[in-house]
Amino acid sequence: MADQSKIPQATAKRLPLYYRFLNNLHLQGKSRVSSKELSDAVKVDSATIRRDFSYFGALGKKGYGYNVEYLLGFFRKTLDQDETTNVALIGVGNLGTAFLHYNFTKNNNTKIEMAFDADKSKVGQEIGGVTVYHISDLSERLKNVQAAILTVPGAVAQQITDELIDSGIKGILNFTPARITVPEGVRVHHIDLAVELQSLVYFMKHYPVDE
């Protein structure tokens, strides 16, 4: 196993991306992939998959590409694809109940496994599975959950957040506008729609794909 502490970040978030491409693979009961296949495939170039893959001693041979079911089992280790990691969704709007309809066990092994709200005409629904309960349950109901995607109003956003914290949350995936402030050992990662909307239209003014 490779040790996590000398996987560069940047590494770190194309491994989702390869392990949901080689799993297809499996699925089409393709056993080898070259590095130029992955590289149409996910958009990144042939010789950072290279080096990325290097930091797991996994070393294509050249006319015969990368083993799909090694890459595979290795990567279902380092991502811990063999558990189910229970997720709580906090705001059952729009973009809320978008997600609990979608749910993610498609891909991999992350499960949203409760939801909850503040409005009480919600509670006790069950949304694609998944039943809503009251925001005042929070800290009683998050015993075996260790992350969190926070899909309510900016407003309230830190307040729930510090809720989560002290309900014993690891990971926030956070929809809001709102920058929240977590103690040490505890990740955030910010999704601001309308961010990404502007850079993107931003890099289709200014830095065109070549045709």
Given for the second form:
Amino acid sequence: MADQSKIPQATAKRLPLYYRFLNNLHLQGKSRVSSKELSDAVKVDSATIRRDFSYFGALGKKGYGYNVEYLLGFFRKTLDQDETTNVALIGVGNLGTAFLHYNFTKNNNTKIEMAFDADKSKVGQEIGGVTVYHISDLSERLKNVQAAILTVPGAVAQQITDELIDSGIKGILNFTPARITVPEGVRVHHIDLAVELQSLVYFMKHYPVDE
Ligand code: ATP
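Take the protein just shown as the form predicted alone and give its structure as the form predicted in complex with adenosine-5'-triphosphate (ATP).
First the chain shown before, then all remaining chains and molecules of the complex.
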């Protein structure tokens, strides 16, 4: 098995993408895949795929391609797919509610275990099978949870981040427009949907893709 610390970050970021596609192939009963097929599906050029896969010790054979089962086994180990990561969701508004209804476990082993909100009318509800607790119970309830999804208003994002970190959270998926500050050792991924959409429109206008 390859040493995970030697995989470049750019390669590591593409792992979930590869994993999802290969998992679907596996479910369809396919045992091998060509780099061209993979490239078309995940929109990564085949030279990059070959380089990425060489880090996993997976060398495609000409005319055969890659062994789906071998790759899946590697990805499962590397992405800790054998172990479920428990996630808490903070802020059960429109976006938060959508996430609670979304079945994350379909493609990977993350699970929203609990949700929190400050609105008393939401506390005690069960949405998508997940119970909503009051935000003041955060430190008491957050046991065996490693990551959090932040879908609160930007104005309270930092304060809630601090509380999450005090409770031992090591990763935050931040959907608020606020740029949050965290101590070393805590990872934040920031997804601002409004900015992403604006950026898409900008690129469509200024960098049209060839037909
Ligand atoms: P969204 O931005 O998800 O579409 P929304 O427009 O429905 O949500 P927001 O005002 O953005 O509502 O708030 C998102 C959720 O965060 C709401 O359910 C709100 O009750 C909750 N919230 C607000 N302040 C806090 C807080 N301090 N702690 C926990 N939850 C909070």
